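In structure tokens, the next block holds one chain alone, the form predicted alone.
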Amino acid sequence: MAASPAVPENRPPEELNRAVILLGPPGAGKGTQAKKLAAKYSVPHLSTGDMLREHVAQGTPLGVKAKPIMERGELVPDSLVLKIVAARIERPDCAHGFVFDGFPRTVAQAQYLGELLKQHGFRRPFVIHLVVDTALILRRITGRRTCKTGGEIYNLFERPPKVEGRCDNDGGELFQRPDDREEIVAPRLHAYHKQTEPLVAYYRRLGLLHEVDASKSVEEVEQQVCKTLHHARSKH
């Protein structure tokens, strides 16, 4: 097992070796509340959903495998993902922690990360389960925009644009991913009952799981999360 990364003075102990899971179905939020934790925390987003796109927009190998899976609205194979993973952790920006947002999605991710994080030093992760009801993910996925430029979520139904189509921090051009427009949907929500749901049950028998109601307002989330986080860590 690595050593564990010294401790910065400006940085509390209890911020420190620690990834931080974020489950949920698509549309709960996972991905606006890891980019709110990791700016609180000063430590890398880890998006396996952005990390893949990247490689399909560049082309590379992995991205040429993974886009027909991710156009089909399916998850794309362990073989895939886990390879990026365990290259993007070992980065220096990831010694003092790193926020998931988007895996592990099975049960044998789950398994693979829990060894990937003894190797590299680090304790146990927290896990945070985004609850939300199926007819509110629904408007949340195919309401969602996403700026082209800086990467900022909007919801047409919940948090829309100051104007129509335009970033309210930069201007960028706003687009619907592939992967939320309505008939991806439901293979989208098939697929997470039956491979990811069930780590739910999984961290749970392990005593790491913390459930957060989801159906509230980004801040109110917000403020749950990290005071969910707060508690777990103190008690760790």
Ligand code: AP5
Second form
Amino acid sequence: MAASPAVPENRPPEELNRAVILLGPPGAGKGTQAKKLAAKYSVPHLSTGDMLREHVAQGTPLGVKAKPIMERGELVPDSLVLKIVAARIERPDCAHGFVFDGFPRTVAQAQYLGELLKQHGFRRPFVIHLVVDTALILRRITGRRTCKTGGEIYNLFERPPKVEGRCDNDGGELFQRPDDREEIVAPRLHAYHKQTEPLVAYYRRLGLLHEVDASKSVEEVEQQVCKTLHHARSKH
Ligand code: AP5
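Show the form predicted in complex with this ligand, please, the one above being the form predicted alone.
In what comes next, the whole complex appears, and the chain from above leads the way.
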């Protein structure tokens, strides 16, 4: 049998030209998978959690309002989040698509996003629901540590750094998010079930929902996400 031709190293990335939404409870692996997808398609990874944390760190008026809400594990009001998302997707790097992580999180946000995508000439998004059970969520959230400099995500139970407290990539200090403390996980899950889970039915009704078992290893979930997206892209 003839060997398959080698893929040229300088091959341009596959074009996404869509919004991909990673939907799922806290700790489902949205950030982990969003980074990989964004790199694969050379599009931005848009995490509303990261954008809000940036505002908090810089002490902007929006950050000052968001900080106590996030620390309680509740959702930041739609009006604040929609403003930063609308401004972000205006930027030229979003012209060929983007991967949302943590947005939309309410039906109102999803409806607004639908309009925003139309205005920017995008077709309907691909929505990937990362399904994972509560026991695993707790382990993933309380074990998470993030690099202060590069943002690399670790997990003390599943993927510990080689040197305790330091990033394998750049030696940056690893920190625990204030909302990852065990006592904040319950309110975050409550907010998810009450305000975000209805999006599963919302996107299913629109025929846009694809489910992936996110309890598997990072690599297996990544493979499944890519396969699902590939299949969805070939259909629409
Ligand atoms: P946000 O930052 O979006 O947090 P979240 O949705 O609670 O999600 P997480 O970041 O906790 O988890 P993840 O699914 O990204 O998992 P990760 O890949 O990191 O939001 C924070 C707050 O901001 C909200 O509470 C709210 O206040 C506010 N906010 C944000 N967006 C908002 C919006 N749109 N509207 C209103 N308010 C908003 O993985 C978790 C851990 O598990 C890591 O340690 C990782 O290494 C590990 N892991 C991941 N995948 C696997 C795997 N397959 N196997 C083993 N370990 C894994």
